[in-house]
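Below, in structure tokens: the form predicted on its own, a single chain.
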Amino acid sequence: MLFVSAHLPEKRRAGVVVPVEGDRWLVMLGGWLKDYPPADEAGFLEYARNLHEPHVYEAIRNAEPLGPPLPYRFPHSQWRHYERMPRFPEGLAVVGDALCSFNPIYGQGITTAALQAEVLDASLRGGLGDLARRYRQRVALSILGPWYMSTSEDLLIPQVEGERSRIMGLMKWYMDRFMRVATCDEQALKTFMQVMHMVKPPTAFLAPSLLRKVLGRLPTDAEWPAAPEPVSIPVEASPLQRHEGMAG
């Protein structure tokens, strides 16, 4: 796959190219704060060309679209804190987007819903007594990690509304250093992927062995891997299906 990520708050556009079934490719472009990719082919290509890296544009500019771009817009992330309600229906368990919906650009929604289903299963195994309250308390804890990871990124943009904790600036500084280490260090890269896929909690970034690396000497520019050269995908081998997306 190919992923040109945003670098918030300055660079607010992203692009993704991933293989799907039938020897086809799925393309997504997205932007923050109503920076919508156009829904026509020429505008879609121009939007891709103006990403801060050329790789997505080079991959799709000569490709054959299988249909027009399809827009999807997401207004805001939302977490309904049912665990704070003093009164709640005893026979009701809220899961999925009805409980918490994330900026879809981070790809957390389905995994988080699956974790909520596991919490519900564990709560049911504890019996039906006080089930709704026990589930609400446990499920809130399961949401904390993915919620912080997604909203802390979006809140780097000054125009995004939301509470900003004092620790956010420190964590941004730390994660910028962590990502530079991850370009050259297998442990850091593996930990990053495990946290992003919710196999490990975000606290894994602070493991003592990683702390020493992140707070120590960072790789120099000479040691940091250079970005790969853009490569065009042969049209006759892999026609691309273009989809448009927008992150709120």
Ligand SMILES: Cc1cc2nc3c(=O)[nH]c(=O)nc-3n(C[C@H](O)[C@H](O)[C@H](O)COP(=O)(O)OP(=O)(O)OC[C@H]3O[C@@H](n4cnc5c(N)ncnc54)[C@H](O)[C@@H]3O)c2cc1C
The other form holds:
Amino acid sequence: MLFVSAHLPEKRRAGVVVPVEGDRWLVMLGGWLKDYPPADEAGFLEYARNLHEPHVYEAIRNAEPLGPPLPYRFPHSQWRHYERMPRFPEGLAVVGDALCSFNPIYGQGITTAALQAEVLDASLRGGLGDLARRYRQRVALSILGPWYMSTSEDLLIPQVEGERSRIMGLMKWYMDRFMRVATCDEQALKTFMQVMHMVKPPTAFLAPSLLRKVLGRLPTDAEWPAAPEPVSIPVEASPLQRHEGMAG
Ligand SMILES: Cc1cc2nc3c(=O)[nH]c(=O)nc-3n(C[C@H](O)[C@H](O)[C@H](O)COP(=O)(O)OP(=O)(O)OC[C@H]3O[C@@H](n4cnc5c(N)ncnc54)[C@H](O)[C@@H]3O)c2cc1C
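Follow the form predicted on its own with the form predicted together with the ligand, if you could.
Expanding to the full complex; the earlier chain stays at the top.
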């Protein structure tokens, strides 16, 4: 896959190109604060051209769209704190977006819903007594990590409304260094991917062996790997075309 990520708060556009079933590619563009990608083909391509790296534009500019861009607008992230309610109906468990919906650009919703199903399973194994309260407490803990990861990114933009904790500035400083290490260090990169995929909690970023690397000497520009050159998918060789050829 190809991912030109935003770098908040300055660079507020992102683009993704992912291979999907049927020899096709899924292309997603997005921006923050109502910076919507246009839903027409020419505007969509122009938006891709204005990402801060050329790779997505170069990859898609010759590709053939199978349909018009489909817009989706997300107004705000939302976590309903049912665990704080003093009274709650017994026998009711709230799961998924109804409990917490994240900015979809971070791709967390389905994974967190699956983790919530695991919490429900574990809670049920403790019997039916006091189930609703036990589930609500545990499920809130399972949301904390992903909620912090996505909202702390969005809150880097001054115009985004929400509570900013003091620790956020420190974490941003640490994570900027961490990402620099992760471009050269296998352990750091692996940990980053594991946390992003919610296999490990965000506290894994602070493992002692990683702390030493992140707080120590950072790789210099000369040691930093160069970004790969953009690759255009030529129309003749595009998987899209091959698929159409097969279908036709
Ligand atoms: C553009 C976009 C991209 C995303 N990308 C990712 C990603 O890459 N990775 C990831 O993990 N998550 C992603 N998500 C988030 C993910 O899709 C959601 O978190 C997930 O679908 C939530 O599942 P859910 O079952 O809680 O809610 P939903 O999937 O919204 O399901 C709720 C269902 O209830 C139905 N319904 C609503 N009201 C009623 C009613 N009164 N009676 C009967 N039925 C009703 C709705 O029609 C719907 O089918 C993305 C979301 C969006 C919008």
